[in-house]
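Take a look at this single chain in structure tokens; it is the form predicted on its own.
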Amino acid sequence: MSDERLAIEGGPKAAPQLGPFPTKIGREELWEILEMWELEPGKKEQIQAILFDDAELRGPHLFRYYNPKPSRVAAAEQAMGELIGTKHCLATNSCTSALVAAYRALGVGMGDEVIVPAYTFFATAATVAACNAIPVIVDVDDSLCLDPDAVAKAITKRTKAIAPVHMRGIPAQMDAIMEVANKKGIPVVEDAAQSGGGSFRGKRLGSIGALGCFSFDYYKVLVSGEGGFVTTDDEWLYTRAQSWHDTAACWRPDRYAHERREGELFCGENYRMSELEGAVAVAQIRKCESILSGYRRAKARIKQAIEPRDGLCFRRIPDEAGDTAVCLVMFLPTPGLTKQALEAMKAEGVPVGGVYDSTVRDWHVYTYWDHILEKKSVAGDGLPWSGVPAGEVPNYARDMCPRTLDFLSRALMLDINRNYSDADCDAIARGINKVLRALLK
């Protein structure tokens, strides 16, 4: 006779074991990923045969939380925290998300101001407005990074944060910026999107201010396709940033407890990094020094081979040792000469760029930020501009940062490829010298 006792009363289970079931992600998805690599003829077929012949192949769990295996996102956070030298590190799905999480961690909101440079990717400023705060745009100097003097003049009673950007691979003047910020008690959010692994006077970028924000977008120093990180030594800021990045689902010591102090619980968004991006990020972080070495070798060789010439000067770098070396910037005396040089160098095969060869609106230059300059809002409430008295909203204008426009109009920017051979570097330097001899006589 069958035992009809309830299992809870000692009887047999009606369903002792379910499955096994295939994983949600399987060989087809892995094959799509492998298809992205350029393999030698015949190798793809070999790999495909192995994959589709393995009946026991089980796919990964791509969500970092509740993962039965060690999370690659958690591993990336640990590796990035160790690289930057901070106690806490939070992975996000982009640097834009990292910036929002950082601003929100500081309590940036309606009526506040955040000082940002006039030369940076639009996200540095756009995320301020997305927090319903007012972006205050100020000039850069000859480093093409935030001018500390301009920062000091822009501080008001509403200033909630200062966001220096380590632009085009080099560190901003963090000593001067931190001096201004500390004197006023204003936290600094380092936007290190374009300078991952760089440093200033022995400290990694992203470890100097209250929070650091990084991009692992494909075009950055360290990459995972998409992705970002927030770094900080402050446990409270880390907790708030972490909460904001995951709908404030409270990844705290006790996630279901009442708040330990006011400001711990709030409604947030979803900026989580996936396990796929985390896996790529781990590998990239581990290769950081090798990657930087390649950039630095190539840039140094090209720069040393460029002939000194009246009218030619290089961008000032606040700390040469901390330069990631992803870009070599040269200034010529006038915009007219710069435009001529740009066209001539490109004809020589030199991969140089500047404001005069942009075929699209350059989101790195404030003059194209119509969203801010024209005070546009996403909703009828008029935020963030309606959050302060009309007379206290900055007077935005396309000519409000003349030094920035001057430097950019005279800048030639050579993006460095870390895989350049010595011959590549020498050819680039020859092309630069050839053009400058003709133009700067």
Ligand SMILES: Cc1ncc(COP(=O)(O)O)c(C=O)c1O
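Worth saying up front: this structure is predicted, and the values here are computed from it rather than measured. Note that the rigid core is defined as the largest set of C-alphas that superpose within 1.5 Å between two forms. Residue numbers count along the first chain shown, from 1. What changes on going to the form predicted in complex with this ligand:
- After superposing the rigid core, the Cα of Lys13 is displaced by 2 Å or more between the two forms.
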The other form holds:
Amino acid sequence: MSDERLAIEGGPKAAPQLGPFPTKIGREELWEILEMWELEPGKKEQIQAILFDDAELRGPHLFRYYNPKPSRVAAAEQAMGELIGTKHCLATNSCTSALVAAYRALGVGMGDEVIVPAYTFFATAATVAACNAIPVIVDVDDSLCLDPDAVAKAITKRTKAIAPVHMRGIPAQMDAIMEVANKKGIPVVEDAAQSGGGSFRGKRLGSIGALGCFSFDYYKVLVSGEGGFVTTDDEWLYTRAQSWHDTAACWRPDRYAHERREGELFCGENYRMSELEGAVAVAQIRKCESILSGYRRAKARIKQAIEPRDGLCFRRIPDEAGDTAVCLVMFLPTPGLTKQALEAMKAEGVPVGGVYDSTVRDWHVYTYWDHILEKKSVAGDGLPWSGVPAGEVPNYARDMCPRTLDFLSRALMLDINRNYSDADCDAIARGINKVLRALLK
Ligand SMILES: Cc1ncc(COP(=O)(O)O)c(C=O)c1O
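Instead of the form predicted on its own shown above, give the structure for the form predicted in complex with this ligand, please.
In what comes next, the whole complex appears, and the chain from above leads the way.
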């Protein structure tokens, strides 16, 4: 006779054990990942045999906060924090989201201004507008990074943050920028998307301002397909960035605690990194020094072999030792000569690009940021532009940063491949010398 006593009153459980169930992710998903490695047919079959023979194979948990094993995203955060040298590090799903989380951590919102350079990937400025604040666009100098003097002139009572970008692998002039910012008590958000692992005077980029933001997208120094990080020494800023990146602090350590301090809880978004990206990112971070030494070897060899010549100069690098060396930029005297050199070098097989040509759209140059220049808004509320008195909205114009356009229209940009052999480097330098010898007589 069955015991009908309720379990809650000491009777037997009706459902003592459910399962076991297979994990949500199994061998098919792992196989799809392995397919990305382009394995040789023989090796493919060997791995397939191991995978499909193993009836017990348990898939991973790709959500960091549920993973019963040590989280790869947490490991990536730890490794990145150690690399950059900050007390806190938050993984995000991109640098775009890292920038929003950083600006939001600082309280950037309607009516505020953030100073950004006229030459940067559009995201540095677009994220300001996405926070309902006004991007104030200022000139870069001959380093192609934010000009500290232009920053000083652009500060107003509304300036909530300054966002220097370490452009194309090199550090911005961080001593002068920090001096201007500190004088006014304005926090700095370093956009280090393009310069992961670089440094300025011995300090890693992303550890100098109040917050640093990194990209691990496909094009960057360190990559995980998509991904990003926010770095900071400030626990409060970290707490707020974590909350913003996690809807509303859903997964903070004491999840359901009431607000412990005014400003701790608010409605955010979901920018969480998945365990797959975390696993790739942690491996990349560990390889950072060897990746950088590959770029530095190749760039130094090419640069040394370029013959000095009147009319040729290199981009100023505020701290050569901190250059990630992913890019070599040369300036010629006129836009016309630069265009000629560009075409001639390409014909020689030198993989050089021009930075600015008014006929070629490029999201890195402010003149093409129609969304900002034309003051577009996603909704009928007219934000961010309606958030400040009409007379205080910047008068954007396509010619408002003439120094930036002058530098960019005379720049030749060589992206460095860290796998170039010495022979590749020498061939590239030969092509550059051949063309400049002919053009700069
Ligand atoms: C300077 C800069 N900031 C931000 C971003 C945005 O990075 P993500 O693609 O990770 O959102 C990029 C990407 O190209 C960038 O170059």
